[in-house]
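The data below hold one chain only, encoded as structure tokens and taken in the form predicted alone.
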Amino acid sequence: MAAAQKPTPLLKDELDIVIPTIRNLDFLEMWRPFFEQYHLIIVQDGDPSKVIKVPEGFDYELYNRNDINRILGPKASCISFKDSACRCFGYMVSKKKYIYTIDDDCFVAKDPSGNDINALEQHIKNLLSPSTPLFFNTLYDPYRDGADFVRGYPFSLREGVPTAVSHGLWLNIPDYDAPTQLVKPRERNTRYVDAVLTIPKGTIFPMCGMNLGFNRDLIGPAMYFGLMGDGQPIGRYDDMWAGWCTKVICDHLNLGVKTGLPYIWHSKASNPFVNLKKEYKGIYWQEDIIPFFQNLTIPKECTTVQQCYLELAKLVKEKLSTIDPYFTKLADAMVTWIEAWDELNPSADVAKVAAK
């Protein structure tokens, strides 16, 4: 008797799962029911001679540092080494409309009823429904089953705006900075909040990259995770940098960012003393970086993500380089990132010209 055919999951041919790693991907076994039918892009960090083992049955491509250098040439300098920020290379080489990225220490969580949470499915639902950044709905996401717009919500705004980013959360080990880890070493997140909300326009947020979905067509070029890790004075700010840049560009282009569901189970707390060494400059710098993002203005002439991002790079060099020379290097890397992105992802107009 033939085995029953598995139902085709949402966006099967329109979404890539990007995973940065330095180890064998045994964690995928737990995710098999939810990930097996999707294409994976694995970005191997660290020693490229190490063989990373992937469980059988998964459709994947794997890139190590040698591949990154071969594909990008001199522009590979914009991709971080010995840091999970290297994941953004996977965003660049993907050809799909949507990306879901997850860390290899994240497992399937359970909802309050004890059912396994299909995190990817919830991210897709978040991305396929509009956001409401211009007016806050007190019942959170009005497009979810059982919810709607509350009394007093303007009808002219009920269509919402396209959703560019779906930011998921974590049960068990919270995403804390090193000082908070040190004073709360045993704290675990056991609170499951059944809510999705749109982050209001004008509000930036600390984005975590270990359970994150986004529409690559809408915002992909802004999802650069910066220069972190080997040879850099800072670490563990890669996803936050991408989040700050992405949010101000989403606000400018009238796109939405959601946060809340889905939850994953974050299994492993990283060493707070190692984290403090990576973070300590960022903890000082962010007191200037955050007001910079809160107060900047992107010119109305910038109508594409690339134009907005290059304008951000210019402002970073102008305004933040006085904090530390690192920001001059980062601004240059932001420009290199966009150049590399456009080389690997030529627009339709550029492709037509090249074909002639």
The other form holds:
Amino acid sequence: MAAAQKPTPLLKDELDIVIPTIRNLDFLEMWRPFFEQYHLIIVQDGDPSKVIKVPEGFDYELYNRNDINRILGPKASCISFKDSACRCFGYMVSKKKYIYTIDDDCFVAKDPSGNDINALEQHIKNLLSPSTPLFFNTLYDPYRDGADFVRGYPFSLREGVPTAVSHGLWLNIPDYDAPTQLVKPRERNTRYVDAVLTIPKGTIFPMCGMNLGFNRDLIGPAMYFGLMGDGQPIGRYDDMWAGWCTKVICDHLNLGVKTGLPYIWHSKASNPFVNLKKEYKGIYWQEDIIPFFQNLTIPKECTTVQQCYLELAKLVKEKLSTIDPYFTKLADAMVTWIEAWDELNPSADVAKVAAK
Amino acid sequence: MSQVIIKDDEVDIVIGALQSDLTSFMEEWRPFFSRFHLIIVQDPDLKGDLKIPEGFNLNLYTKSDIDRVVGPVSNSISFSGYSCRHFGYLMSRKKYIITVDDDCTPARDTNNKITDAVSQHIINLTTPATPFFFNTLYDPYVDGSDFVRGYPFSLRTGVECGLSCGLWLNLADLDAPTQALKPELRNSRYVDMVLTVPARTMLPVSGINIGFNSELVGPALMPAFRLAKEGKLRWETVEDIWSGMCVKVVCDHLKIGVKSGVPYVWRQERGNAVESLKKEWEGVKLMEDVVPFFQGLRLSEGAVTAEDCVGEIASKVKEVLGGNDPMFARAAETMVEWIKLWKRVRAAE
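Same protein, the form predicted in complex with its partner chain this time rather than the form predicted alone?
All chains and molecules follow, beginning with the one already shown.
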């Protein structure tokens, strides 16, 4: 059989787990065996006077809205309120190389053999092995145990590129939009697809923030989750927005995005009528947004994530403002986000990325 | 959610016979083949008669049929080895063609249940493909699945599927260097899904286990690009990789989809990877030019059929790659001859 498998590094001093919450953190009890060694960044949404109890034994920092306002000052306007999009504040204040973010209604899933899935370990495996966006491998991730590149795969492309994002999936309640939820209220995702694959270059995808890992050094500044929730005309498009921006920047900088394993168990179906109100505009707007992202080019001179992102902000203002004035606000917020990011993460990091 | 009604008379199963005794192969596949019409083409290099069990509705073609139909053109087009099945495609009049190598048998899924590769290919070919945006739950049309949040509604009707690329358990379709380096490596991972390969993304199509819509893409599956003495072992074959990239370019241009994933077949042990290394290095080297060429290829708006597309690809091959290696110039010529042959055979009806 295959050579002895190397154990996956824990990365416990290099990875932060970012969790947005407005309710409670009871779900952490189930994750304890897998999360206890890691530092948590809790971003408390909603009423800052509410006390969110963190289960005993976890090492964490917690930020509520007052903290966000205090730390960012006027720039806090770019962080959403009353929406899980606020989680990206956690990315900004983290000092670690890797981030794993998970929703507070996501639990440990079981694989087909009945074993608990250590989702974090799989994300780490995904992030530490290369991606292959330049040519599709029909056996999916060639770096996984038991797999490899297939016949016809050029040898010059077999080193792959660094992986920036690891996008996990969900069993039980699937991540459907409101119309689909309304039509299929009972549908559950029971299919365990034992694959990780790289999303090809030039292809964008709908990124879900429920179970997501990324290399903060490589792509962090692109993971802005936009203006959603209170006072905004749209919701439930935060992770979508971050995903589209992230993917075009990854394509430009020759970084990879993987999707597939690991699965988590998504337990809570949000109210489809509430969702419909939040998503309604997005459903129309995405018809224009998708072609926008598919057709844009980032100039060669943009060699850092921040430069790429600011270029995107410019293009959003130029091309999408005609859809709705919201996009002007969003473009401005994207700029504010980068300013805030750079303030909290001074230039050593920028140079590191540019040097690649 | 879709109920796929398989019209048996729309399907041909084409088998290229590289071994004389097809008895155990046909018996293993009988439950899945028997309702369909089969076209068996004997490798023209294989002497003697084939042994085929009773009870199948089939047409058998041999070297003499190939010589009769193809005529003097058979000097430039070789139907030797795996390429013999292309003669079967030429002869078929059905809409859907499914083909598996004669050293493959039905595979079992993770519940140890035997899977019907033929039905799965037909399902892939008769349900829409979604090449313009990636669905993270893979095939949205299968029971229990759908498009995820963020998937544009205007893209949810999908497009027709032209090619269905299946996979292999046990002996995976690795190249000789990879298999030689990892002689124990066997594929035991059954990945229960099929996905649409996005538009403009190239992939290596393995000829071992595929299905296609012959009306849409038939002419693009051709025995045009062959290494010297290629054809008896997959490790030494590039013809399917070449033609697969042509098919993908054609599909991207005509806005048709290509799917990859289930069904699996179980591939038996055959050959020696280290031995094949001697021949295969040539193909490995050529792939370095081939992939960037196909990735950058764009066809004109005037190309509206697969035949048109193949003609344009052939001239671009000659123009861009012809100087790199005489194999490419030969491939371009063969592609042109193939299209002429394809049209001639069809016009003769």
